[in-house]
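Below you'll find only one chain, the form predicted on its own, shown as structure tokens.
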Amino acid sequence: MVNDDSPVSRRSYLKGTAGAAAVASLAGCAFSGGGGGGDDTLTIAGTVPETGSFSSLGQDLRRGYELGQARMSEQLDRDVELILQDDESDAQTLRQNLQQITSNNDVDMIWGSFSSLLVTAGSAFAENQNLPFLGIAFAYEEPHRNDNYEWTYAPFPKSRDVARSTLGTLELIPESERPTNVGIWEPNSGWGREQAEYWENRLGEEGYDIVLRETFEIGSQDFSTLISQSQNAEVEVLLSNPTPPGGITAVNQMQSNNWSPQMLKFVRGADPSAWWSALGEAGAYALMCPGWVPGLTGNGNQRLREAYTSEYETESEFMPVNVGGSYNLTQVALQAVQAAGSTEAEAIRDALRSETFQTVIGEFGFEDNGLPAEGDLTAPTGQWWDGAQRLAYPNTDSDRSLDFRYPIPPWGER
């Protein structure tokens, strides 16, 4: 029996249209609504990715955005308006998008898409606007500590946060089983960097062995040369963070070398459920770093799997991860405008800086340059099985969650 937080009464929630979506609020709510910004309506301004490379995620991020505006609709005592658009997957569209949505609204906060390319443009420009900034799927450290961030907020396990639970993950395995020799699959690109850093280091002080750390090229397809040198290095840890088709071809190739390693964990790259549809079984074992897993317990997440199933037709049991992550966005807003009891941008800035939030990620506070507290948040490290990611670290006592499948076992033996 799943042990979530206590169960809400099923509502119908209001869909989002392609260009924006007014939902009227409910009265009884812990918003004051005094000193305000002179506006009964929170507009709220943001883009997806539903065409593009990250196409696959883009209806995740709007359904866990949408169950999100619902929310605050209930808890807010002002209407709450959404407005997202597609970004294409491009930054310079996503730019696009925003100034013709700040332009012809009064925006009070921007929602940032997906990726640390896209998550990044979108604050540069809510920066610019001096607008307050949230977004997700961004685990990239550098930008909030050289641009000055003012605005932004990532309420995301972050690079540093990615390498404890990849260490915590480790250690699930007997000590006498644990595997010793790591592998480093770098991105070129500035979060690749960053995350191979963080890994080297953070596992080279617990005793392991670094025994290869090569780059590639984003949007490669062809990782032959990085799978021999793999086996060559004798690589029993294969770390990584691919984009979702580049994490997709690796696997296949591996299958076709007749290679795999005894732990993969691709963050980012199986972040998707494209994942699954591209791979089957030949993508079963593969870890990734998301977020938010199904599995998850307490802050709302009973709610949102309730409201989930109430609004979209599914069958499956485990809701996609990325609707997780962005619910927990919107989570952070709501709590951001109540404790500000106003809609002025400084205000919710100010309530970001200085409040502690609750979501379904856990419980965390923002330092000044908006990067999550250090060591506020646990990683949720999920697990593909069976056709579904599912929680493999922390351990908690859903029946959504998994005891971590090790070792991978070789190719012929599946």
The other form holds:
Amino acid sequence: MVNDDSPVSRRSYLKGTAGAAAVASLAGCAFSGGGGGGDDTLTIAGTVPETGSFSSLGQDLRRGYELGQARMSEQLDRDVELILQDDESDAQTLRQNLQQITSNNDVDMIWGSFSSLLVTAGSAFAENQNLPFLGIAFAYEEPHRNDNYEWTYAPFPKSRDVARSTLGTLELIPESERPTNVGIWEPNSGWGREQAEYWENRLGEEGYDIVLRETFEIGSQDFSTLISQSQNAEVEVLLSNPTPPGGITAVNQMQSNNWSPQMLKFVRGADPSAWWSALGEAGAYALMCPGWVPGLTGNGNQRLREAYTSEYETESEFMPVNVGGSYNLTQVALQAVQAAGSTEAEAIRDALRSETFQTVIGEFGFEDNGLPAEGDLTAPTGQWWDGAQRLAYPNTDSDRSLDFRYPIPPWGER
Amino acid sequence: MVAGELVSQSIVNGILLGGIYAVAALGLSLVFGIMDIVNLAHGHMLMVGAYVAILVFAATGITPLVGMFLAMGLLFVFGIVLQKVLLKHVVGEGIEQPIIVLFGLALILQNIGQLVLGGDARTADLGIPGDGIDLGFAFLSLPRTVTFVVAVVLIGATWAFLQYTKTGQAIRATAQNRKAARYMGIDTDRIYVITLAVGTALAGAAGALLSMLFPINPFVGWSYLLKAFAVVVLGGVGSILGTLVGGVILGVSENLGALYLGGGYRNVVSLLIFLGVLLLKPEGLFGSGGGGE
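Having seen the form predicted on its own, please provide the structure of the form predicted in complex with the partner chain.
Now the full complex is given, and it begins with the chain already shown.
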């Protein structure tokens, strides 16, 4: 019998226990003494993309946030009000929504939407309002460094963590069978360039040959040229961070052009369940790095799954990845408020900067600029298999994880 | 240095894609050439056709090659209703009114698509294997080849309809001079209805063909409208051969642009060619440069 809350390792268990004890004691000090009050409401504003191009992920984000809100209400001796609106996958609408929510409510904290585009828009608003902001699905690092974020925190794998996780996944392959030729399809965006740089540098340092690095336009419908180039360059490992529609289009065309790499990682592209509904078996073997994957253990994973199946009356063994990702965000919020002992914006921000957090994706703290502390965060890599996303890296003893499947067989043998 | 094989592969891929672009543009060209209206909802009608094929495939497993005929039929009827209910009041009343009506229709179709089907990309399966023929200098993808052949047949059928049927001849007469056509006893109102219906049916066919190669979401209409415009300008308004050639030029230039300059410049190259033709030969490669009244 597998226990989803079993530790990944003895060391992390000990660290986690110590950390949890520290947070609990801080929280105890804060609340038992009445220093943080107890009767005022914690009001959280946020948006999710329930319509528009990211709509396939909106419901998952909302569910994770709502499960987290319920958990926060249990754990904090105050009401927790969550005001979520549909941002229509549009940065302008997102900003208008946040403006309207914060104008009509005494908002203490803001939670992000999905994708660098939308999360960055929410973050800019929060920075302007001096409100703590937490955002996931936001791997782009550059804004954190260049815009001097003070209020924005991302409990989520960033580009450098994604590259580290890719390396870790490759190392699961026995050395004699390990591929060497890496191809990178780079979306022509800031994050596309940043992620490609990390992949090229990190994998290059470890001796992999970057045999192809080509850009493509976000929204592109035709990947046939990139496919021909990859085939010509004998790409074995294909890495990219397309949008979900772009990723689905690319795999479709790989199939019709009868070419496939031996390993495929589409960060963000393969995140939504729409991946499988659009591609079916053609989508199997694809890797993604969505921030959370079924198969992770410890730090409330078991409780999350129970709450999810009970609340949404589903028998599904595999939760959507973005439910876990957004729930992880709420765990950070909970622990930050507990540590702050109040809903004061500055106190929560200071707690975000100084505390270590235990969440369903592991244990980590933040750097001053809001990035997860380098090396702290495990960037779990999932793999599509039999209609579900399962944990491929790191290894855990959960039956929701799998032995990383490599290589991808040719189309004719699938 | 780009290998010769990559160049030949890009050209082959571009030609195969160009066939569908031509079908997508043909309906737009027909409506523009005969009714003098720019159908801004053409891309969204294409999206509707794609969804019809996808939903028929999802519900019954019927290949989109068959679903295409249902899409064409539905959009043919839609075109009739559109002309009789909405456009007849604004056609001939200047350029602005039809544009506003059709722009509004595009937004309505996009939002209905989103409301009913969500924003997720969907695709249909052609039902033939993903392999193809290795020509030595290039790989001929079977799904792309089949859709190209169907596209060329559709273009040929449209040409034959306009060339050899009485209705087709009346449409051409109306395109040449609508007043004279009216004096000659041609019911130009009926011709407008048929023209719009044929144009929207062709958009439906193009959508069904595209659904076999590319995932479709409710937002694709604008991008295909742009491509259809480019093809019409390249080939010349009203020229069927020009539409086919324009489609192929667009497909090939997109692929070669992506190969030499990077995928990020795919659309830039095609738009530069589009602007170049507008500057140097505004009537298009096969356009007459005149006509109308």
